[in-house]
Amino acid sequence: MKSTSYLEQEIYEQPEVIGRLLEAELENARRLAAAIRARGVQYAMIAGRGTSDNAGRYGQYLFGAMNRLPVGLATPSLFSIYAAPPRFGDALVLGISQSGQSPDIVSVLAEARRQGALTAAITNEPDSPLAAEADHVICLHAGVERSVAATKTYTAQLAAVALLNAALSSDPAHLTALQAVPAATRQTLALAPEVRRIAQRYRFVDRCVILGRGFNYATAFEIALKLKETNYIASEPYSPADFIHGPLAVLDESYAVLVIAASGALLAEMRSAIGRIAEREAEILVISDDDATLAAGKLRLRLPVTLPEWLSPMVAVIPGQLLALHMVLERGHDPDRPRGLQKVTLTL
């Protein structure tokens, strides 16, 4: 496909990237899973920033639901600024970073290794400082990512987390289910013409709420981040359980509300939340594979494939990526030059 920006090219590379990762990294995932069992790991700590932190949120749900492992998200400044790292004990300490360069994320793994904890990295750069601190590395195989707004490395990070959890579960059905993801992402990219029409309608939107829960809580955070990075929109992610408890009061007809509602245990709850939000006269865009849920929204993007709920974040985020792309084009900005941002941010 001929593309006008790196952002667009990399959105469309995602099926191939995920397919490469699943094929190339299965044995590495199995080796890490074996080490987790052998070490008697009792919980996981995940360190990441930005998009990688959102992949960590997905990991929180997936490690818990599939392997009953509690997961915490690291606070890197305890390591890099306060010099007061927690005791890891019988933990898996997992760093997630596209570049593997951020000193604060590297410092988490370095301290974990010093304490004797099991360390692992998910990164696109196997020769990076982060990878050097890891006992095990799962590489993203995404190729060079030139777009400042990450897309292909985000879904690859999700795929890597899913692959590790499937290997750890020892259920062959989980690995079989993963093989359907590349084709599902390819089919979801066909939503682009519908997304373009919605982007024309949303050209002047400047306030937006993104709602997702469970496995797709991470999706809400990632779509909100993409809209902030590319379109400078005040977009805020929430679980509807939190949103209904207070922030609902800010809504009026000037707000756009995106709801990610993939089939699964939370579908009825998401539909109920849409009903509450509709009472506030906000314009609701529903991203779902369920017709009854889609009917509750004013605008609708139907996911063409129904995956198991634990895999749905890899397709549910794609309409949000496409929306960010086409909105920035409608606004006349350069998708590859978001103001004030650069590709690698070296946070301390």
Given for the second form:
Number of protein chains: 2
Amino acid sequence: MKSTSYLEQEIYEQPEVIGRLLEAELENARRLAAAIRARGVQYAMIAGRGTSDNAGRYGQYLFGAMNRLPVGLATPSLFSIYAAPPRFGDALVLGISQSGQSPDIVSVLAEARRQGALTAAITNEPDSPLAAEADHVICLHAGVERSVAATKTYTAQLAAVALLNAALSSDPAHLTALQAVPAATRQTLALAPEVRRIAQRYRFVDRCVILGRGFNYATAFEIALKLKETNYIASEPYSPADFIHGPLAVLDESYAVLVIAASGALLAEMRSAIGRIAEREAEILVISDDDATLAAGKLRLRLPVTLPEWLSPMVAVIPGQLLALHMVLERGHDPDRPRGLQKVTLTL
Amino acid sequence: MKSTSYLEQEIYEQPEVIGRLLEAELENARRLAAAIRARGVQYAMIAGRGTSDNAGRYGQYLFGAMNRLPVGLATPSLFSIYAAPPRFGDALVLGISQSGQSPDIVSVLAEARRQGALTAAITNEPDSPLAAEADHVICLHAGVERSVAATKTYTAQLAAVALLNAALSSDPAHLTALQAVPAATRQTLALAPEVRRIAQRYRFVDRCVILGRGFNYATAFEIALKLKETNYIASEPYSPADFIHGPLAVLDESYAVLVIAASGALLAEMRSAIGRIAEREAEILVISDDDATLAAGKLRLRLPVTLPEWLSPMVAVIPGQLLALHMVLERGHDPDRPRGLQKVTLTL
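Requested next: the structure of the form predicted together with a further copy of the same chain (the form predicted alone having been shown above).
Below is the entire complex, every chain and molecule, led by the chain shown above.
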């Protein structure tokens, strides 16, 4: 009998996985960056499902903000079901999949390759069908993922995206900054006792809203997905800009609201969103490295390390992963057996 | 005192609005289509918030599947908050906004124009700041929208997108097919008595999942948004392909599940999703024009007209709009005063 769950073990493997990936994949990332420059890539399309789609969302902001590359998230059904796939032209088409098996994601890359576009894959399985369709592969080096709810492969996918972003950049400081991430994730894991206390308070939460924007828009999506998969909570991720365009109306005191507010360009806006939501009597948990922002929440989880904003998603998601784990334990379920789910999901 | 709500009045104005738009804007759509061809546009970026973002989602599938144009949904914060906006290159940048006022959406178009990209706006306000930044404007002709929850401007935005799509196409049958939409929306409004019965059954629903894919992915998003804005229901839209990658775990018998399944390429997949979900004891309402698919649901709303799949979103959303209206009436709230919302939302 295993003493802890796969979910818990894999959460704690993250510092090591990210460190391994950053070292092993630097050259692959540089080769892909060189190909992007050499091919005169105009924009990128990223295809992924679930957790991998959230990693793509991070890439959308990162490549846009730091390398001025427009990024769209692909619509796989256009490739797997509808008859006439888009013409990619001078695009980079990037598939992200832990297993590299998803037929719809493979179909996007296969079509891109057929058209002669530049293709790349980020996957934990370099021998997978997805990798076979890619001109360039960045491998996650995460070891076998046994937990149904992905954690270590999510942050590894973020690290792969961040590594490519740094390789694309003309500023070598970006690569240096990345080296701080493994230690920062390790320090962030020390939040577990505080998270456990919040998980007790959250024992009967059944509706939840998670707000993040910019680089941490992906973080909001990923934490929401973890809470759904493991705790069956109706948890919805939003940018505060979208949230106040309508969904705000749902809020009442039955809601738990999580706000991801890392230091950076968006901090002021996240703080003003907290003020707006506090008027609605929902209880707010702030996840931030900034003391003034933390003080605006009823509950707080203080990120122990301040990273550059673009790297913050790799630490900001960790309290959410720990929360999913401790909530499922408080509720007496098995973290490794979420109802109705399988590890690899094959969709067209 | 008004006898019915603005929400109700505007739902019933839709056939007229769409008919007016299709007639008045054909030439503008043709001019924009000609510019897209003349400029060698490689891909499109669409920017919108809330309901307008859902119309953009429709465009993403439509332009991709029928005109092979890759489309990404823009990330406005890259323009309004982060320092270095993406380089658009040979892109069409399309802003969608009822009011044409959203500062973040205007900032996307302003930057695109500054870069020399082709810009276009779909708006109800041809004198708005958004229209001022656009090389081409397609006007909604929807009249003043007084309801906080948008209905007529949503289907008008879809009609504008569909008109542009038809103008881009080399097949004149697409323009002809569009002419059937106003009458089809009128016939669909006759579902109101059946919707009212379902609204009674839904009196205590507080969690809901809405599934759609392809052209009707947007429909799932838009119905979910209406149910949130007017009835404060935790309603989440999904593609079935994403849903079974994790969120499926949330389902239990407390959930109402709505499935949008219009005839077309995706019908078989939607039917198999219904089968998968029925195993989880959630109660399923099917909205479809296909009798065999309707028979798979516990509850049914039969779309009275079968349109080509690409046009079906303009009718498939109507039962959802009517459901939002009748649910709010059953719950004794004012359809025109959703808590916490304003008509025009200005976000950066």
